[in-house]
Structures are given as C-alpha cells and as structure tokens.
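The chain that follows stands alone, in the form predicted alone, written as structure tokens.
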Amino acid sequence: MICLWDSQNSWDFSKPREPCGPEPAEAWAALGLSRPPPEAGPALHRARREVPPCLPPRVSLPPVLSRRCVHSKASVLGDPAPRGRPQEVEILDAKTREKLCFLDKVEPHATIAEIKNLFTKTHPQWYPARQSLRLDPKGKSLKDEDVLQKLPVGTTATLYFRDLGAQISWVTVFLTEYAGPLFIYLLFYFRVPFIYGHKYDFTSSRHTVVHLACICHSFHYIKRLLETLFVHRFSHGTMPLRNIFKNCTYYWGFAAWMAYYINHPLYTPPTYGAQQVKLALAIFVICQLGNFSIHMALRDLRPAGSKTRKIPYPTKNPFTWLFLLVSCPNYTYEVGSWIGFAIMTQCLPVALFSLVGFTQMTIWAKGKHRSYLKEFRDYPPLRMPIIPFLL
C-alpha cells in the first residue's frame, strides 16, 4: 500500500502535491512522543534529503491519521470480488449466445440447483430437471451440488443453458418398462383370442418347460418391479421423456416375440430334454440371486438421499465376490440369467434378446468402469468391466 499525506490530512493521487514540510505534531503525539527521539535525528534528516518533498519520511502512522488510501495492487491488476459478497450470474443460450436471464445479488455459496430454481422463476417452461448449465457452450453439465464460489468464474459468472427436453422420473420409466413384458407374456401364455386361432383360445401347453419358462419370465420382471420400488437409489431423478418410447419398444417388442414362439401350439421342447432344462434352470436361479445380491450391495453403498460414490467391494455374501474381478457384476449376472433362459427354451428370439442385451450392458459397463478409474486412484487394477479377464 502507498499512502501520501497532504495538507488536509487526506490521501489522494488526483491533486498536485505541495511540499509537505515537517511531520505533524499529532503524529508524534499519537506515538507517545512530544518530538522525534534524539537518535532518530540523523536518520530523519537523511531520509528527508532522499525522499521527494511531497512524500513524508517512512513513519508508521496510526489508522486515525490514514484517511484515504489507494491500493497499488488493486489499481493495476483489478481487485477480485471478496468472498461472501453477492455475485452476478448471467445465463446465455448455448446455441445462439442470446442472454436469457440476469441474476443479481446471488450468494457465493449458492449451488447450481438453487441457480436453476432462480432461472425457473423467469422461464417457467424450463423446470430445473430439464436444465443443463455449463461453463462452456460445448462443455459438460455442472452438477446440482456444485457451489458458485468454487467455480472458475469472476464477479459476474457466465453460464450457458441447454434444454434437455421434457423429463420423466426413472421410477416411472422402470415401472413402465418392466410391467409391459410381464403383462404381454401372460397374454400369450394364456392364449387369449386372436393370437393362435379359435381352437387354441385359453388352452394350455402340454410341455412342462413352457410353464416353467412362464414362471421364470414372470419372476424376473416381478423382481425388477420390486427392486425399482424398494431397492434402487438413482443418482439422477429424471431422464428424457423420449427415451421411454425407445426402451418400451425394446422390452415390450422382444417380450411379445419370445412369448409368441415359446407358447405357440407347435412349440417343441429342448433337444436334450429334462437334463438341458434343469441345467438351464440352475443357471437362471443362480444368476437371479447374484443379480439381487449385487443390487443390495450397491444400495447399501449409497445412503438414502445421497449422491456419494464409493468403490464397491465384496461382502460376506458369496454372490458379491464377483466384485473382485468385475466392475459391474450386476450386468454379468443379468446376461447369465438370459443365457440360462435361452438354453431352457431353446428359442431363437430369446438368444437374440440376450445378444442385444449383452451388447448394451457391455457399453454401460465400460462407461462405469472408466468412470471408476477416473474418479478413484486406488481402484482395483484386476477388475474388468463385465467379463472377468476378457471384457
């Protein structure tokens, strides 16, 4: 800090300087001295000769005498916004760069979720779930829990908005996806009219494997419905509404295709008979139990209402020991269940459904595996995304 004394006991760089003369007596009185100490005489006279006449000698003055001071650092570099002072936030359209909203006096500790709520007040058509705010028009979306003062922004924060489209809750999506196949399969199993012909209306198959397949298929989707309601904890509350049509087409369409052939009056049982069915049933049951165990382990890993992420590790449950080798064993068990169901029914549509499901779950597993490696430095190096030692 550089402070200059003028004849009016004030500090100002804008006025021309006059010779300051001797130090004011008040300054020495404030320091408890009636006049400069004798030992300071030579040094004081030498300082007067060396310092320009408009500047006083370097004497520490009390705060009372320092009326106005100019910070040289602030005048040259610009003073950053002090912590705790309200900030300004402007929200621009990420595509057109048009200013959509200007928020004044936003608290520095405000989260992105709170900023979204403020933005909704001026644009009610964009509720918080369909907003994506980012620091760069093509960058990643900021998380709802991110705090404004911790972001790399200045006094006026510029955020870019993208519309995610109409949203729907994950619970609603899952319930719709899983209830459809359960209902559709039973229509074919009970052979309701207009499917196989009048003489087969409400008749029953003579093959035991057909009834067993219906039990397994129904158990799988009832389990999924119950897990959606009581087990799963979602990191994101919603998903785009358009996805529900794509997902339902996949699940409902394959369910109808599989059920049509398995429950067809001309259906033939597996080639190796009861032995093939028993082996496939054992695979299906084991994988269903494993899938449920993994879902429970993941649920216990995240407290209710929290979005914290931790490294999943095996528990005392033997079905969770697959975590030693795989990042997403729930997908591994899911694929195993459908492979067992395909072996049990020896039906081509089931095999194709298993292949498509395996492809999609492999993509998801690889994405989660990369996320784990990026987020946790001590992530177990032996793990693979979905298949131990291979994939």
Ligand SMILES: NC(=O)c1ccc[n+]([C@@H]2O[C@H](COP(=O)([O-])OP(=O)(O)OC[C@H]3O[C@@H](n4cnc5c(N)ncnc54)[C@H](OP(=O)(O)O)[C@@H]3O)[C@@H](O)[C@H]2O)c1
Contents of the next structure:
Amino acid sequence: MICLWDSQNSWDFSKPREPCGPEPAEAWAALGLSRPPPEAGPALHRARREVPPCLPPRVSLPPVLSRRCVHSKASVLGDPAPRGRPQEVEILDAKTREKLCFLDKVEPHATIAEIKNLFTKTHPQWYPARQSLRLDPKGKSLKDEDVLQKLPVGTTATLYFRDLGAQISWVTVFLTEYAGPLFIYLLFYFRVPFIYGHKYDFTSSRHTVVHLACICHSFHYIKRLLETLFVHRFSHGTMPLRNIFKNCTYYWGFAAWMAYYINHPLYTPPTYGAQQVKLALAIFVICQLGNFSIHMALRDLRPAGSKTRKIPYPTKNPFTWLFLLVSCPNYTYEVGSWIGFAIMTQCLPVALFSLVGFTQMTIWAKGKHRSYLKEFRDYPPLRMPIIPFLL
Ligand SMILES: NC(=O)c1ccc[n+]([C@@H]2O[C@H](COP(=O)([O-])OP(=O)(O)OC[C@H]3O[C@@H](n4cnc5c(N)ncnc54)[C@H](OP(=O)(O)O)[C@@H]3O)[C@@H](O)[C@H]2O)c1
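Now show me the form predicted in complex with the named molecule; what you just gave was the form predicted alone.
What follows is the entire complex, opening with the chain shown before.
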C-alpha cells in the first residue's frame, strides 16, 4: 500500500485523488482482520469521515505499514505525534500561506525557540526575536519554551510565521524612555537658554513647590531606571523597534510640556499653599513606596532566569495588601503618584498626563486580569483589574 503523504504537500480534500490503496474492507483483510478492532471506537468513525478512502482507519498497523501511514493519519486527525520520533515541521507565511521552510527530522522534544533557530538558518533576515510562530495564522504566538511534541500537531507540524519587525531590547527601550523625561525636565528646571527668554537663563524659581516638584519628578524616573536595571525580570527580551518612537514621543513630549509650565517664571503655586503641597507629597511618597513594593513582590514570584508566571498574593509588606483587591496594584500606585504630583503642582498638563496614563494602564490591567482568570482557575474572585470594586 502506498501512503498518500507527500512531505511537501498537506492534504487537499478538494482535489480528486487517484486511487492509491485498497478500500477499507480490503485493508482490514490485508492486515488479517475481518473488521475494525473494538478499540478503534469513535475515532474510527471520525477517521472514516475525515480520511480519504485509500487510508486505512485508525488502528495499530504492522510496523512496516504503520510508519508512514500513522504519520498521515495523525496529521489528518490532529492527534499528537508518536512520542520519541523525529518530526517534520513546515513553516508557512501566515498571510500568504506560502511555504517558507520545511524542516525534516526535528526532534520531538525540540522547543519553539530551537525551531526558530533552525528557521533563521534558512532565513537569516528573520532572527529569532523577529519571529512569531503560531498554530493558526490568526492565533496567538507560541511561547519559546513550548515543546513540539506537546503541541496538538501531527508528525508533520504546520506552523504559521509572522514577521514582528525589527526588534530592540526591553532594557534599551526602558532606559531610553525613562532617561529622556529625567533629562528634559532638568533642562526646564535649570532654565537653559532659548526656553523662557534671555533674562531667565539659568535663574531659579522662588517657589518651594517648584523645587519639590523637580525632586519628585527626578526621583520617579531614577527609581524606574534602577528598577529596570535591577528589579524587573522581564519575560520578553525584545519589543518592536517602531514602538520606541511612539513611547518616547509620549514620555518625552509630556515631560517637556509639564516641565515648561511648572518651571515657567510666571508659574503660581497651588491654591491652598503649603497644606495642599504637603497632602500631595504624602500621596506621592506613599504611592511610590507602594509601586516599589509591588515591583519587588512581582520579582520574587519569578526565579532569576525563568519566565514563570504565578498568582501574586499579599506579603508581610502592607503595601502589597492591595493585591487582595486588584490584579495590578503597581498601576494603581503609579496613577496615585501622578495624581499626587498633579495636586502638588496644580498644573493642567500634569492632570492630562495622569489621565492618559490611567487610561493606558487600565487597558493593560484589564488584559492582565483576563489572562490571570484564563490561566489560573483558583484566581481570587474579589480582585478587579486596577481600581478596587470598580474597574
Ligand atoms: N506612567 C505611565 O504611563 C506608565 C505606563 C506603564 C507602566 N508604567 C510603570 O512601569 C512599571 C512597569 O510596567 P509594566 O507594564 O512592565 O508592569 P507589569 O507588567 O506589572 O510588570 C512588572 C514586572 O513584573 C513581571 N510580572 C508581572 N506579573 C507577573 C506575574 N504574575 N508573575 C511573575 N512576574 C510578573 C513582569 O514580567 P513580564 O515581562 O512577564 O511582563 C515585569 O518584569 C509599572 O508598574 C508602572 O510603574 C508607567
């Protein structure tokens, strides 16, 4: 019996096929069976419906026959590939379905990261960080650590490729995004020439709140830079290069806009004076401590060098108790810090920055909250994404 599988082509049921083997009854006879064995059960009926007639239904075949035919059936039925045997992997373009690569004899325990490395050998322009491999052209990207034999594929796995575009490391991204606002704000604070007019060059504001605001703003971004370098354990090494232009425009642009007004020679301190500033400073400091505590708690969930994701729970540190009520308390504290800064400076661009940041972080928090619910069945039901009991 000749097997139908051509390693370069998958099944196409729309095309008429040349008869290439005995009909099922003859196939059983050839195997010394008068009828399908009982264990074939429902899978057999499915196989009868789905497999072209020249393929024998799903049974254990003698080794000589089984090798290639089980291979074909497994692909057709979507059953996992037999364990321990080398597999074939074909990589198609997710948009055009054009075959880009055929990998022969891939070890079944190969990871997606290893398959990406093999693919890069034939297509060096797509280095692994640029590649997204999926089981479905429109589905989610497979994780680098996913193992071929654990995926729902046959002995010939079809993976769909998407180019993620040029990549840049996360650390570079964050350093660029956060160093910018720090530096830009200080240009306005020191009133370098060509900002406020000649007579104000390198002068200093007479309002205490302006100096306090500069300390708070600088502290915030220095903290973020240090956290990026020494606290966060990111699971993704890179992000698309184009994002950095968008993100820098947002962070740098808002920093310049806020700094321009706060350090302006005509700036007026907040309406309720020292009381308002003290209250705002307290909010800012508490939220910064809270944000840092959550980042430390998240770091402790993930052993160094791993990509583990766990449910975060409150620890002995009271700032982490917000985990009882929300999924992303670091965002809650971040928004709180900016609200504190807005109250302190009583400056419209700061209020707008807080609002835009809140909107963005709410979108992310909702996404993360949904992922937690999907990933962990025992996820605490009381939690909301970002605002306790509300949002
Ligand atoms: N002002 C603004 O507009 C703005 C906007 C966004 C962020 N931020 C600030 O930047 C900080 C970092 O932002 P982010 O979006 O990267 O925060 P994030 O997604 O909460 O992640 C912080 C770190 O914790 C890790 N992590 C998160 N959940 C985890 C879990 N369940 N198990 C193990 N590790 C986990 C993350 O790893 P992964 O790499 O796996 O995610 C990442 O390394 C925020 O907290 C906020 O202070 C500010």
